[in-house]
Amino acid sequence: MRFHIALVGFGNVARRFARLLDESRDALQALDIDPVIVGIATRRHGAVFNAAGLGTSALNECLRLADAGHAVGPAFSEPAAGELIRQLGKLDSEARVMIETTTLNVQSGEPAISHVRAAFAAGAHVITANKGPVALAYRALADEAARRGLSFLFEGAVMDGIPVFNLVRETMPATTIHGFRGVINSTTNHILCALERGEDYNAALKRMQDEGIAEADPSLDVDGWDAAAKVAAMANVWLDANITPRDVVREGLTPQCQSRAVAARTSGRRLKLVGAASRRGTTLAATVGLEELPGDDPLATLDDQANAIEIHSTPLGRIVITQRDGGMEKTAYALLTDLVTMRRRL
């Protein structure tokens, strides 16, 4: 099957995509996938489109442009995203998929929002890493895709690529979800080690920051906003929470921690930036906050960029997944991966 791709943001992790989209051609096409990209939208950079496809040696051409910082083509005259969503609705395809990697706006989850709902009106099914889609409008945005008969796919929204959703959605069925709590920011918990180790604040964060790991904003990271941002959306789909980052409790992470982090590895704990969300009955509890864990709990052993989620559940009781690892190529893996969820529902 033939999938027309439409990139929506062309940053590191979209870049990194259409990168392994090519390098795993053979497995797709073992799985009857065919991915053609046919247009690249930015918000500095201009965009591309060819119905046609661009080709090996176009796409090549604005990876090289893109790495480089310059533009990969001419803007449009409106909005380049929303100009390529409408070109994409156009084209006679078995599948239009749009894949959505801006930035998070943790405020409005905008423009993701609106470029999801631009797509499912062209008649595109949407694969996104965006948490502000998931974040701040999950309900209303599932329910528009149920009725239009098209998927909206979020695997690298949390934990990068590591199947999640993935996990509990398509082998976990007949199970009931209460609640869960992780670790799930990667630059914060890269920095609690750090000061555990005697090392200063800034010099942590400027290394997540040189690695790409931390986010454009480091205040969504080290302010707990990313975290929220996690586990609203894990909330509104496994809770039906219908909740947003504003409505969890958050704390976030400051220089004045190293103490504490200090203390805590020298008494035999572990200072970490806890997500967790629950419910009990009608009421919902969703919080972000530092915690002092015992040795042996499972997220007390997360060094560096590692992080985890306990998911609590009946009747397989709890559940623990953890990623030794993350980045940017995980997370482009994350968009692979739900383009063959797609294909099988197709």
Contents of the next structure:
Protein chains: 2
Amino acid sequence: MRFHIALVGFGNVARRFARLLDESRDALQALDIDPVIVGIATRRHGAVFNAAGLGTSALNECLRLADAGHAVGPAFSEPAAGELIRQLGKLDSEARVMIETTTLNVQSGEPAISHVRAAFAAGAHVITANKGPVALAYRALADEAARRGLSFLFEGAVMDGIPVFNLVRETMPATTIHGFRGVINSTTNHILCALERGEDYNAALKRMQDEGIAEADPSLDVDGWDAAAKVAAMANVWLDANITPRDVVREGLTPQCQSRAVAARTSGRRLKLVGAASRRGTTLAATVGLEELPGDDPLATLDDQANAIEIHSTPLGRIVITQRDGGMEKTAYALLTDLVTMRRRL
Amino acid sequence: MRFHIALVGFGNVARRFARLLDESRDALQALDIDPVIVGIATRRHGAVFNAAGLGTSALNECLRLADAGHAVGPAFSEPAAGELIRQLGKLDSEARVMIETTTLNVQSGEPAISHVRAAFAAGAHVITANKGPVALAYRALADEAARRGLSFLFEGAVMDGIPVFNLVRETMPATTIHGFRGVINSTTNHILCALERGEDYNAALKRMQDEGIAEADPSLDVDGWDAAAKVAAMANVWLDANITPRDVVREGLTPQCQSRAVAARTSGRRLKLVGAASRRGTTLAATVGLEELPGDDPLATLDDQANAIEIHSTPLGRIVITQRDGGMEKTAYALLTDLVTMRRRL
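Please move on to the form predicted in complex with another copy of the chain, as the form predicted on its own is already shown.
Following is the full complex, with the preceding chain placed first.
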């Protein structure tokens, strides 16, 4: 089955995804998935569109240009994303897909939420690695997708490519989820591990920025906003919470945490930034905060960029899924798994 | 969709499954699954069959009888399982399902393997919590199922109801698995934790037997056979290994492990019985053995009956799935998830 794909956002994740599609062509063919990238829209580096598909050489040229910080093509007269989505909607296609990877605005969720709405209006399925839509507008967007018979998938929004939403949806049918807790922000976990070792807070933060792991605005990580967005996303999907990141009781990291981190480690414990939510009847609690965990807590063993989420359910009790190795490539893989989910549904 | 189900084996897991089907009726209805138990075959406690379905009161009577150690009904003139499977095959049905939960024979895989073959011959799908068929005859049985267009599912064979086979099959498409390692036997892990605390080996083993966690023959657990069967099962499914438990290099537990367990714990490490397999090119290594793990290894944090498996793949790197709470009910849930998988396929 042919999937006509429009890439809205063309940063590291989207570019890695374009390459992964090519590398995975045999595996995708075995799954009857024939992906055709028809266009790219960026905020400041132009846009391209070809109804027949960009083709390998044009796509490679776009990748080369974007890697070097150049525009991928001439800008549309309209805002690029909106125009590309309109063009996608005009295609005669079995499966139109918008892949949204723009930068998160944790207060508004924009422009991602508008992109998702525009895609649905154009009859396109949506795959996003952006936490905004699911953290700020999950219920409305999921309802809209269901009404139109379209998919709204976002595996990459939490824990890169490690199955989180897929784990629950595909492998835990007929369970009731009561809550979850996790270490879900790599930058703050790296900083806390560095502080334990007596290293400098700002140096550790800078390493994460240099590696492209930290958000462009580091306060999104260290003030707990990224973790709060992830907590809101999972609470919305699993606990029917209908909250936004602002509803999450939130604590962040400061250089002053160092003495606490060192003291915890010395006594066999670990200081971790834990995101959690739980539901008891009609009461929902959602938090991001520093906790001193006993050494044998599965969340306590997470070093540097490792992440984990513990899910509490009936009848499975507590299960934990752990990502020991993070990275951009894994988020790109999450987009690919969403494409596979979509194929299974169609 | 109606599923005509024959229960071959009616021990704790099968009985819990029969009750779980009833408790989950609403959730199953939402998934368009209408399960009808048409028969039960046991080795020594008789058999029942009713082509129209046993019905609630007859099933409840069977549960009451079996809980009390009595026969569920008059024995068939033939061996009960074979006769029940033949009757199942004669039913006019969209979906015939045999659910196999007999006791494991780790050397031969019998009688489970014969039951699976008979079910396929009768046009029935197979769900089993028995490690034997997948540990000793996976390739032949999977090929046979594929030829006949039938399902062969066994989520409950490893880590109770925690998604292991489902995790890989449903949420990790287009990955290459290079290997895995895990703590996958609850009895030996409970004993090792007890030894660390200075407790007695035989008392710890007896606790697991009293709770129904240990196998009837404790050597299956303490000599590493149960773990070897699970390693063979996962290696056969994920690494195309085509091995049996006898091909797994195997080390077990003895009371003499205590000093090593205590010494490891004292130095911040944990002594664990680790099952592992990996493939490099055409070379496959499969082992069960005692390892002293550093305290921050995710496998080192597992207490008592907790289990975990770390899977190594491209592009996901190392991911770990951990079961913090084990138990019979979870194995019964695994059988239910296999029924859901089957429904999605049909």
